[in-house]
Each structure stands twice: as C-alpha cells, then as structure tokens.
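Shown next as structure tokens: one chain only, the form predicted alone.
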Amino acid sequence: MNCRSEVLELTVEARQVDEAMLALLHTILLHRSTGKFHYKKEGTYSIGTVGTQDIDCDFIDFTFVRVSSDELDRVIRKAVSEFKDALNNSGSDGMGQISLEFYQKKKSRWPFSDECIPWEVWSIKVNVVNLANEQERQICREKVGEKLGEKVINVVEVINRHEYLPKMPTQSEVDNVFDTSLKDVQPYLYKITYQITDSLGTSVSTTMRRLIKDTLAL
C-alpha cells in the first residue's frame, strides 16, 4: 500500500500556534471521521450522525468547523498543547512540525504485535516569529487568517480526490480501521506526533516581516 503524504506550511506568532494547529487538525479529522457504527448482525450496520460546531479564533481572523465531540477535542488540544510547550522551550524563534498519521492495523500471529500500516500522513510545518508591536500583530492576525483559509481549501480538495480509503470493516474488524474509544464519533485510526527544530530559517522569518512592512506601507 502506498501512503499518501501531504505537507502544509504556516508562519504564525507564538500566541497563534494553538488555534492554527487546532484549525488544521480538526479540519482534517472532520473529513476523516464517521458517526458510530451500530451493527445489527455481521455485515449489516447503520451509521450514526456526526454533529459539527463553528469555532471562532481569538488571535486569528478565522472560524473553523470541527466535529462536535468534546472527547475528540480534548485529545487534539492535549497534543497541540504539548507541541506548543516544546516550541516555547526550544528558544526564541522556533520551527516545528506536527504530523497527523492515519493507519490501519494488520493482525499478526502470536507472539508478534499487530502491524500498523499508515495510509495517509498530514505534516504541518509551523514557523514562529516574534513581532515588534500591536500594529504588526493585528496585520499578522489578518494574514494568518487568509493563509488558514487557503490551507483549509487545500485540505478539502485533497480529501475529495478519489484515492485509497480503508474498506468498511465487518464488526469483528472495526477496531483495525476506526478508533472506537470515543462515545460520539468514530475517526479513522490515527496518531499525532511532532518534532522541533531549534532555529528558524531566516528566509521564512524575513518573508513574514516583509509582508507586514509592505502592508503597513499601504
């Protein structure tokens, strides 16, 4: 199986990290989740509904849509919080990457553990910049909102392609494809990981500051 890999890049200031990452991760999971499966007998099932919720950002001019599952939201927020803390501890300006990997399990014979086979990976590269004053922060608030809108459209376009998805499982195999631990939603099996780079590439930092200065000059 070939694993699809998509990369998104975003430059933000430190206070925007949480909301930017939540917006993108929740957007992806919105399209990679289903309602709970209710099996009547092996091979026959119905699928529950998935509610949605609009979330307004505090530090970005942006509103995103997420699955209305508090359980799923807590899991995503915990991962993003750990990522942000690692970024903050890496120094002044920083660069990191948070990845959302979807996988399915392949049963192995005892004594071997199940094999986890990835089929789609989203990597979000984030560059954190320090801004000089409130005027620059306001411009960054608007610019990051515009960029997030572009990224969300990109995510939807990629997901709407007719490419591989794990086939709908039988009742005995549902845990090999979906995370069934949540009571109100059923995302495909996934894991979130991150990595941090200590220094920020000067080209990215300079590009954001030049964009802000050009806007101020208008």
The other form holds:
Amino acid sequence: MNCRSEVLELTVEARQVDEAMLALLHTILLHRSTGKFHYKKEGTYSIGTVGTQDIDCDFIDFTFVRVSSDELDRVIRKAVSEFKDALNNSGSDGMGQISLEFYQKKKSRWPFSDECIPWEVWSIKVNVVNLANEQERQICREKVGEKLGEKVINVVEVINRHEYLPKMPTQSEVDNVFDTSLKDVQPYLYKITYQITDSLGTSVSTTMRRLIKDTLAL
Amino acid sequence: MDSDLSPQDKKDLDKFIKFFALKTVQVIVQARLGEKICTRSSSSPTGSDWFNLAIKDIPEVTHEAKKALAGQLPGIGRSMCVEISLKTSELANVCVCLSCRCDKDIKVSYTVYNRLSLLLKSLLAITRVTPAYKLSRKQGHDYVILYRFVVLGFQTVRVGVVGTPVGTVTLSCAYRTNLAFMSNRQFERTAPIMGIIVDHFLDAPYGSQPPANMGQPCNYRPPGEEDGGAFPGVEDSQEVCTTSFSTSPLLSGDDEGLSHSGEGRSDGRRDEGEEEFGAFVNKPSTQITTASLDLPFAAFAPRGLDLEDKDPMVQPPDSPPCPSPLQASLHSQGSEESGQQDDFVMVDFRPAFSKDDLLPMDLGTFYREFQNPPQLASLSLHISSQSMADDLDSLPEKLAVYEKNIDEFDAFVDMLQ
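Just the form predicted alone so far, so send over the form predicted together with its partner chain.
In what comes next, the whole complex appears, and the chain from above leads the way.
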C-alpha cells in the first residue's frame, strides 16, 4: 500500500501561526474522526455521534469547524504550541513544517515491535513573515483567511476522492486502527511531527515525535 | 441500474439519500443563520443522528425541504438546489444531485453511508469558507440572508478533456431535462450553469411587498435558545437511522439498531405555496410570445399533453394565491392571465424596416426586449389612485403651511429678481 501524501503551503504572520495550524489540522481531523465504537455481539458495532463546533479566529478572517471534543482540541493545541515555540526559538527565517500522519499498527511477533504503517500524511509548510505596520497586518489578515479557505477546499477535494481507508476493524483490532483513548470521539490513529528549516533550507535536528499509542519496543 | 440492487439495499439507499438531502439543507441553512453552531459529541448512538453527525433539525427548514421534494427523492436528472441570496443577488447555490455514474460494486449500507457522512463533514467545512458566510454572520438590521429550495431537472455531461502542457481543457455541458417556457429576461442573464436557475428576484413593481416566492429568511430564532442546544426537537417523528454496523462487509445488513417510528412518505398532496414550482416553470396557460421563438429551447410546444398533465413541475394542481414574478414580467397589464393557449405556430419573426438580412436580430432583439415591458408602478390603478387620494387629503395642510411662511417665499422671490 502506498502512503498518500499531501502538502499544503502557507505564509502567515507570527501571531497567526497557531490559528492557521489549528484550522487545517482540525479540518483534516474532522474528516478522519468517527463516533465512538460500541461493539455488541460478535461482528456488529454501533457508532456514536460526532458533534461539531464553529471556531472564529482572532487574528485571521476565518472560521473553521472542528470536532466537539475538548480532549482532542487540547492535544492538537499542545502540538501546535510546541511547533510555534520551536519556530520562535530556532533563530531561523521562520520556515517550518508540521505533519499530521495517519497510520495503522500491524502486530508483529515477538521479539519484533509493532509496525506503524502510515496510510496518509498531511504536511503543512509554513513560512512566517514579519509585518511593519497595522495596515499590512490588516491586509494579511484577510489574505491569509482567503488562503486558508483555499486550503480547506483542497483538503475536502482530496478526502472526497475516497481513496484508501483502513477497513473497519473487529473489536480486537480496533486499537490498531483508531485512537480509542478519547471519551467522546474516535480519530484514526495519528501522530503529529514537525521540522524546522534553517536559513540554508536544510532540515535541522529538532524533530520531536509524539506518539498517541504506546509503541515502545519490547 | 436498480435491477442489481436487492430490495433491502434499494430501500436503504433511498432512505440514505432522503436523509442526506434533508441534512444537507440543514447544514447549509444553519451555516447562514449568522451564528456559530455548536453541537455535542455523544459516545452513545441515539438513532436519530443520521450519518453519525450531530446536526440539529430546524423544523421549518425540514418542512420547506420536504415541500420542495414533494414526496420524491433527488434522482438522476432531478436535483435539489438550495439557493442562498441577499435579496437582490444570488450568493451561492448548492445542488444535491444524482448523476448517471453508478458504482455497482459498492455496498449500500456500509460504504455509501460512511461516504455520505464524510460528504456532510466536508459540507460543514466548506460552508464556512465561502464569502457568503462572512456576510451571513453580519446580517441583521441592514439585510438578511434568504434561503429557498428548488428542485431542478437538469443533467450534466462531461464532453471531453484535453491535456495541455500548461493545464487541462475540460468541456462539460449542463442541459435542462424539463423544458418550460422562459421569459426574455432569463436570457439576458449570462451566468454559469447555476444561472440556469432563473433569477427569481425580478424587478417587478410590487411596491413595498417583495414577491411571494423570494425565500425564507435565515434568521431562525427558536424560543429559549441556549448555547449548544440551539434548536428544539423535530416536529414530526423521524425515521431512526442505522446505528448498527457489521464488521464484516460480507454479512448482510443488520437491523438490530434500525426501527421505523412511523414517519410515512408524503402522500403526494401538494401545498399551494410557490415552492412547489420548479425554478423556471410557469403555468402552461401563460402566453407564449413569438418574440421568444428564436431563442434556445424557445420552440417549446406541448409535445405530449399526457406528459405535461402528469408532470407536477409543469401542471401544478392548484393555482397559487399570489402571482409569480415571472408572470408579472410577461404581462404589461399586470398579473392577470389572459386565456389559455394550447398550441402556437412558429412564425419567422422579421421586424419591419429591417434591411440587413444577415443580422435581422438586432432590430428583432430590440422588438422582443421592449414588447413586454414591466408595469409602471405609477400607472397601476390601485397604487396611483391611492397616492392621488393621499395627495388630495394632505393639500389643505400644505396650503396652510405655505400661507404661514408666505413672507419667506416673498423674500426668496425678491432675492432672485
């Protein structure tokens, strides 16, 4: 199976980084989350309901829709905040990339650890600019809003091609496909990673992995 | 196409499409209410949340949508369209339609349902991205956003695609499947495919009263609304949605979580409201002027009276309480219909003094455009008599004021001299 990879590029002002990343990550996760599964007798299950919430951005003329799950929102905000801090601290020209990877776990026999097989990767490349005055900021506010709209449309177009999705798992396999740690929604297994690009354009050492499910070896 | 589907699958598919259409219109209208929407996730399925999405139902919207559908589903060549407008111009149209492309291998109850759910999520995201969303958030005193449902008969054909080094040239054709009489004004508006939906908001002289079929305002405010629990429950009982699924795609549909709670299909009775009409369908009794004959699709004739008799889009059973703006634009004497015209003869329209045989259309176009001008408001008997009566009543008062200020007027006249 080939992993599907999509790249979204965006230029934003420093204070817009959080909201822009949240908007795109939440839009993707909205499509990649289902209600909680409740397995009944063997072979049947019921699915809970996913609520949605409109979120207005403060620094961008944009509103996005996210899944109504405060837990999930906290996880995403934490990852975005770390990415933003890394961008600020790197001393680079403000270029970086945050990636949202959806994967499946494949059980391996002892002594090998479970394998994580990505099936979809979304990479958001960010270029942070500094603006001189309020007028430029106002224009940037509107332009970034429009750009984000275009990116949302891109996301929607890709997702609605209905390409590969993992099969609905049995009860014993559900943790290999979905993140079942949240109490109200159930996204596909995912991880968020980021890279900061230095002024030479090469990726630097600060890559941090955040694993949702415990996949430590042995 | 349907022959390969089992009866259960066909039944499921019809139900999915019906509720998909109803939920789609809810999402679109709610996105234009001007408020942020918030619904809660629930880990336990309730059976009323179709497509596993918490989308509340505004009863009025469901009612209007069902009225527009008139007991039928969006199907091949029959699209349901949601028009969002700002009273004078259309902002967007979203159509729910079924194309001819079939995917026979697809499993109805499993894959189709999940993909429809994904589509609804995409709709939730997209409705916040269009410029109309910002306008709708600011609506209030100065303007309101309106919505209306229309059911259209058109199909699209993708003619072909040609790749070039710089891009792809795509040619597609959207054509109406239900030809009905259209006024001259409709052809003045050159718009993309969505422009085939005629602009209903004509410049008809209605005075302060907007046309009856202008649409419903997107400002639904249920009583006792609170954050997160925006809308009251559905008036009518709703069919319970599928809540149980099988992990094995090979197993047949599981009815464990499925039950019907008594909502029958519409009995086909139609209301007398304007929405039962197709977007550009007029009553067949409307006069067809020879001016329209040179225009595309203008050679409309009642081909088979049987077809028209049965087609609710052309032959609505009841006459509407108010005249449609379409009719008003066709008759300079107002909205009174003057007689039936069962058949007409194609006449080659050659305007007098048109000397250029190659381009007779210029003068001809001029003739056609000005043959049926709209009724002037001041010439309307009702309005003009009313204003005259008002003027007469206010005359003594005005004279009194002028006499009181007579010195000022004299001074003004002296100044001019």
